[in-house]
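Heads up, the chain below is alone and in the form predicted on its own; it's given as structure tokens.
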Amino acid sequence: MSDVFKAVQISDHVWWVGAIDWTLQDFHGYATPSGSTYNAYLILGGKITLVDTVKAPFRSEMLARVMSVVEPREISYIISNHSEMDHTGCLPEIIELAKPEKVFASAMGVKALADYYHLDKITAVKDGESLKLGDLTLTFTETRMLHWPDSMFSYLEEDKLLFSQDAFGMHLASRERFADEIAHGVLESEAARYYANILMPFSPRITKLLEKVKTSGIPFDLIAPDHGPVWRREQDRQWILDRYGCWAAKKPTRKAVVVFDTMWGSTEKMALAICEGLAAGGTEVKYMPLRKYSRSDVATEVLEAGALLVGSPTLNDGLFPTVADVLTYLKGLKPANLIGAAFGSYGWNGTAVEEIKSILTVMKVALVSDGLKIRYLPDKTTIQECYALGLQTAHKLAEVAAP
């Protein structure tokens, strides 16, 4: 296959030598229906340098792309910007094959690689430290918890190229290597999905990082992430930076997400009436029955929402399983600045609504009501109560949402 997989030049000195995963459907619980890429990059300087590797099953594809440019034994340095296994899965084998002079990672990366693979000859680099690649210079910036403790950026000064590891990426399998070759609507949806399901918990750190990048004055003409396309046009780079700034700030909008599941249709009837009330109050509504939408879909919609309303029937003295699943997932993602409410139907024990309220409170969702419970089937009066809850939420959202 070495004659099939080719490297793609992305700048004067850098070649993309990654792999495309067309069949990936799940990434540690996050649905990835569009597949992904595992991006690795080869810097052709006085010291030939490989930046990151790929997931273990894609080792041969990456090596074939490398060999379309240089022999692996010509690689002098390897940089590990992030130790997660989709970027280091074949690192031990590549080290054994290429026998580089040195392998570099952040201090936390050195520890992680030792724990993962028992690699004990990794050189730690410090925040702000530079490395000469012969006639080129690579500078490192620690980005701890974006999204792992070991994460760091690498910046190639001569090409004004930022290797951003998992930041500014997306899970998208594509033969196009540059963002400007992909429909903007696809970029919008996949970038939002990626941020919501991976980076949302770290939004305060992202705000600080963006400010650090802005005040540093360091120019960059390309952003090369470890997943998805490379950002080369100025308007595209600015767009993704602006979106990250907006998502990290998490200002509430006049959009409500109504997520629920149902057993015999009663909670569904409640959800529909709540949605009508929300819409009547001027709120954009995303209606999300969990028979249709995944936890990842819900997280993506919550990213740009101002309200979250959750409904569940009571089953076995607790939450319906799909609702418990999505709330556990959302709690870990730490969405901020939401208002919300709990609702649901029950037969002889209405504890599901109380459990939803408890979880929303832990998530710091500002509750607009004490929760709405309906026994068995909703009637005309209780449907009107659901409508009123939607309207009440819409009016409150109009007060707190960004103009």
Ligand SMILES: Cc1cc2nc3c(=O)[nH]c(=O)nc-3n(C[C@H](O)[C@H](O)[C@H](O)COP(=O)(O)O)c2cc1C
Second form
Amino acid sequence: MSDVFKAVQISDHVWWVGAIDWTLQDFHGYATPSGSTYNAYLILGGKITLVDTVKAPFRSEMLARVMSVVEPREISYIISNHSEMDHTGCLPEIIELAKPEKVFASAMGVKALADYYHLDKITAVKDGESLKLGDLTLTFTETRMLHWPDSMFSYLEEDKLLFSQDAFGMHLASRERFADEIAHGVLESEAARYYANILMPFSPRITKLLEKVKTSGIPFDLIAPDHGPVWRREQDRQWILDRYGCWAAKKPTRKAVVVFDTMWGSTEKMALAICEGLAAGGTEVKYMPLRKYSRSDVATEVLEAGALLVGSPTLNDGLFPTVADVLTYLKGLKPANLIGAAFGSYGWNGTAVEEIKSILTVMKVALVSDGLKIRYLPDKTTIQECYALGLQTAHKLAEVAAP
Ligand SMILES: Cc1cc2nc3c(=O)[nH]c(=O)nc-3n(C[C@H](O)[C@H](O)[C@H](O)COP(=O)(O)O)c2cc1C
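The structure above corresponds to the form predicted on its own; please give the structure of the form predicted in complex with the ligand next.
Then the entire complex follows, led off by the chain already shown.
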């Protein structure tokens, strides 16, 4: 079986030697319906260098691809751009097999690899440091907290190729190795999904990094991330950089996400009426019952939204569990520049709406109302209140959002 896995040349000196995870559906709680790839790259220079590895169960696929071009013992250096286990899961075994002269990581990467695998012979590289790979030059840039403390980029000067680890990546299993071979709509949705679920909390750092990249004037012919396709066409590279710029800035748009769950249908009726009001006010609406949508779907929609309205029935003095789940998740992802509101049906104390409000407040969502609570089933009058809340939110959004 392993004979069939071949390396794919992506530039003059670089070969893709990663693995394709066709069946991945859940990546640490992030729903990944399109699978993923774990990208590792082999640089064939005077010193043969492996950039990142793959998730542990994919070790033999990666090794087979490596062995289609070199013997593992020919590898002189290994670079770990990111210590998360989908890129280092088989690093200890590869070190054992290849016995490289040196393994390099950022200073924080050295610590993480020691904690994870008790690897104690990793060499730390500094921000801006260059490494000679014989005739080639690899330069490192620390990208701390993008998205882990250890994260760094490596840049291969001769091929003008940026190894960007998780940045500019996506969870997409495909046989195609280049973005220009994949339908643009797929790239759009998977790149947004990846940004929303992994990178959104670090948006201010991304804005700074993009600025640094722009002012550095360093030419890029390829951007090779650790998941998904390689960006090689000028327009594709520009597109993904532009999207990152927009997502990081997260300017409010006239789009509202209405997310809720329900036990007996009352909160659902409220959500539907709110959506009608939002639409009547000229807002694009994404209606997201949590029986249908995952927390990752919600995060993805929130990425390009200007309003977030959250509804929950009160259950045992608190939130319905799926709503608590999605709010916990969104709070961590720190979506910026949102207006919003809380709503829900209740029986006797209605604490769920208060809980939603307090979480939205922690998330710095500007509340447009005090929260809408309806006892048991909404009637003609209260359903109008829901519609009015939607309309009020739409009008507020029209004031603050880009058209
Ligand atoms: C198991 C259970 C526990 C409940 N606990 C509370 C509660 O603590 N406080 C409250 O105000 N209502 C409580 N309720 C009442 C619901 O909030 C009420 O029926 C509401 O209309 C349900 O909204 P829904 O139709 O959107 O599910 C509870 C209902 C159930 C079924």
